[in-house]
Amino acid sequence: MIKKTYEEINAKIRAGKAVVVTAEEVISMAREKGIEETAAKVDVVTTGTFGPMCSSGAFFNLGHTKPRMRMSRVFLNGVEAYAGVAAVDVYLGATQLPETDPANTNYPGEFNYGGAHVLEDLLAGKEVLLEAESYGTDCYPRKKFEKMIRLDDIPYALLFNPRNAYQNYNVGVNLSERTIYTYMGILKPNMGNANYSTAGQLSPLLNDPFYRTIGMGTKIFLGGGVGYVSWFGTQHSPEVLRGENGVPLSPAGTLAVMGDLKQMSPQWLRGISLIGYGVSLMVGVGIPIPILDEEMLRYTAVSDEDIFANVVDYSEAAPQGTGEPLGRVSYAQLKSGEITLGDRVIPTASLSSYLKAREIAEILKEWIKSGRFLLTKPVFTLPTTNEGINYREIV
């Protein structure tokens, strides 16, 4: 039996002798030389994913003005933050529109901006304007406040993403006779396409599907700085059905996650527009999964034909994809670019880039192989039960 801990495969990664290898790579070497002489041999398998991710922002302190201020409405190129937190801190949401947006409106078919973008143009070094109102206090006198500030003028800034990288997630698609305009993408009438936004057998949570190995205090590879996983996501369900290898069947684990958004780049965190919908903000997540016996290697070397997702109706028959699963297809299939349900060949798109992905695991691998990337024991692992959880729908 083949046991190794957190400490020997450092102490390897240290002395530039960990064998180090992506989520890819490790499917073809399992079939080729078996579950245990690969995991004998190998070390670390990285992951990735980068893909929409709602549930995302970041904490900023704005440093103090002269005379001082107790920020209480706080506007970055035109979005709001959230200031109720502190005289000068805020947490600016991903999702944030400002209120002239056309989604606002309900209007589709205009490009909308929002907090996404704001964090996006911060890291490309982009000036924005800081707009903020005061009530003013004696000891924070001043009520008004502008001005156009970059990332570097901020003393402290802080990705916190309270739910990324799901655990699966439905396939979108629309039975209804219109188009809708969803966070899945636009979904044509009579199941005219089927949207997807997970990376698959590259995806983190799909190679430790039981979180054997990643909770709080995991070091990982964010928005291509280095972060942590500082809590179970929002939404994390992880009673769920599973198949073969424990992969669940429909969205289950998530996390919460946070890093230094300085240490962050453009490339790897970037708003979206979702057309009629709103804003997200296209998030890169990679985590090493270290190879601690046997079992942890054939989590690991799960491929697109072992995952399987559930096709679900996002039209009002049943809004946000709360219905019914309409059938169940693998990520294999969805990836070849179309799926049959029934009689029916639909299109398949995703909403996630699989490119993008293998390079996140791909650096990953450089970061850990060079010694420049350290693994982490997690103080505690991810829930594996509902227990004390008690995630339910809002009735």
Second form
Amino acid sequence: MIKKTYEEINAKIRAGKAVVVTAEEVISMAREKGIEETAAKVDVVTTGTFGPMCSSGAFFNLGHTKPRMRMSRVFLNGVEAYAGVAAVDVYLGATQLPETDPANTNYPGEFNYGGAHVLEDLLAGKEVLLEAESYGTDCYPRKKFEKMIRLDDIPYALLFNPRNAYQNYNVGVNLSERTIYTYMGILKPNMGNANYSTAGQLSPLLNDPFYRTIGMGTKIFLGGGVGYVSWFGTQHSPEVLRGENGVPLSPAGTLAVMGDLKQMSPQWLRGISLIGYGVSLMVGVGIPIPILDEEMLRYTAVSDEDIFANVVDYSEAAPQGTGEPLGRVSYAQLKSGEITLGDRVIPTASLSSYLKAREIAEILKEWIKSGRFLLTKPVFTLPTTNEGINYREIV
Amino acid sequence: MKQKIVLHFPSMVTEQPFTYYLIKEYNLMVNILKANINPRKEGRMVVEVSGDSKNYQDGMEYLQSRGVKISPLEQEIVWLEDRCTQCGACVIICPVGALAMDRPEMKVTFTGEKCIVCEHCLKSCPARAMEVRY
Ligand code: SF4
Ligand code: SF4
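Show the form predicted together with its partner chain, please, the one above being the form predicted on its own.
Now the full complex is given, and it begins with the chain already shown.
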């Protein structure tokens, strides 16, 4: 029986002796040497994912003006940030559009710019236009403020994403006769393509299916910098159907994550435009998984052949919230470039980048190996099965 | 007929209203795709001209007689590799496999020679990593 504690693993990291491998590398190691030997050898497995994660944004404290102002409406490059927080505290959501955006009036809309792009511009060091309005009070008399600002000028910037790193997701297809434009990308008629959006065997929560090591306070790679898991994410649903290996067969766990925006990079927080749908943010997340015992090694050794996703029709079933999945396919099939559904062979495409997910896992591996990134033991782990936490609909 | 062309203006003629004459005198539709014209400097304009072919010939002769050089448009699609997030959404959009996924590395590549400039990828690339250059 192998048992390692966080303290023991951190001591090895500090001494530069920890064995750290990516969630991809551990698969072949476990196949060659077996679970027990690999668990004894490996201390940390690093994961990664880089994909569109809508539920993201940042809290800013913009700093006080002279005379002072209780900002009640705030715009950054024309994109409104929610100002109902405090005098100069706002939250900029990644999917927020400028008020002038024609959205889908000229269907399918292009959605060239939004909150996510503002975040990317700030990180790239660009100037953005801050515009604020107020009704004025005795203590905050100022009613209008305009200034070109950079991220350096903003006193406080906290990336806070209420739902990231979905543990598994659907594969989107279109059963209808016309092309549809969805958050799963462009779906051609009559199942012309099947789109997915998960890093599979590299994806953080697919490597710790019951969240034994991930919870509040887990230190992670976030947007190119260091962040933390702050809570379980919105729509966290541990109770879904799982395979024999414990891996959920449909969207399940999620993470709320946060970190100082100023140490992140525009390479790993990228604004994107999903035609006909809207704006979203590509977020890079990487989580180190401590190999506390053989069970953790077995979980991290999961491979694309053993991770399955439901194929869902986005012309009817998904928007209406009805219907059964059309089938189930493995990530090995999805990544081969085509899936077979009944007698149909359907080409696949991804919205999240496997190549970049691997890069994140590699970066995190180097951080840990070099001793600059230690693991944190969560204050509590995320709610798992049989804890009464689940996704609910409002009907 | 409909033609995309590039007009080159020598510096002394940039202030003349050529598009106005093409429309009014030659009954042509002129759609300006890109223009780079500064007073008293050499200018360049990419236009799509459509109309009757006789009028088109006459219109072009008129431009040439005024010193405007005309060349066929060479449109080119460029892949801005550092803007590309390597998502792979384009591989089912590109009809000729100019944008393709190398498997199993899962690396997206662009082969310019295969591209037929259909422009489908321009708006379907979420990261706006595909651009058209004239
Ligand atoms: S869709 Fe755009 S960002 Fe994604 S792989 Fe293709 S070119 Fe790159
Ligand atoms: S313009 Fe058309 S052919 Fe060329 S890369 Fe884009 S989608 Fe492919």
